[in-house]
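Take a look at this single chain in structure tokens; it is the form predicted alone.
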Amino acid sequence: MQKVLSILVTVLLVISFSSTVMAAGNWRKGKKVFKAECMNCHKRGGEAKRIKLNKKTKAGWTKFFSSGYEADHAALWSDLSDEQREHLIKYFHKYAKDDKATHLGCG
């Protein structure tokens, strides 16, 4: 019985903390977001310049999102879903300047 309850604990635990991660953002998500909406015109010969998402650190992400930027792309800021935002920051952070898992470039 203890065993049984062990596990359920452990399980309990582990869904517990998926959920507050996926809550977080997921990039696999925000790269979709990126392509769908934002590659419309941050493309090379698109009308607004392409975007490098290693030229920016993490904290000049957070600084551009938070920061006015919705200033310039107010349509499509608030077309998106504050989820679809939180996948696009996660996504920008995944590929930022100090992100030392990845350097491949915006995927």
Contents of the next structure:
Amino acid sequence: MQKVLSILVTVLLVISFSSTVMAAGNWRKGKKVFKAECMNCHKRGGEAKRIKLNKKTKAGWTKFFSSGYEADHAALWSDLSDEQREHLIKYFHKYAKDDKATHLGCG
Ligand code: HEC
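Mind pulling up the form predicted in complex with heme C next to the form predicted alone we just looked at?
In what comes next, the whole complex appears, and the chain from above leads the way.
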């Protein structure tokens, strides 16, 4: 009985932990951050090209945000809060090349 109980507790802990991790970023909030902080340059006719989110895989975006992005937009990146960054990455991941939603073509 005790063994069953400890397995149950472990399972519950794992579930609550992974849902905390998954809740770390919210793509809808990320989209707002993107509109507010990025689209003044990244738009048609703007200073920078429009960004194609399906240009990279999730891993590609994670890498970009941890190195490439910081190099190109260091000042801007450090102005964002950790939370805003999490949201932004979630948004980029949602439409990444290897995301299921993109594969099925139904957003
Ligand atoms: C002050 C203008 C400016 C702002 C604001 C800005 N960027 Fe950029 N970004 C650039 C420029 C310039 C480049 C390099 C040239 C290009 O891609 O047009 C670039 C390049 C990029 C690229 C690479 C594009 C590619 O196709 O390889 C990504 C991704 C990117 N920015 C993301 C962001 C994100 C995310 C934000 C908001 C948090 C942001 N940028 C805000 C100017 C800006």
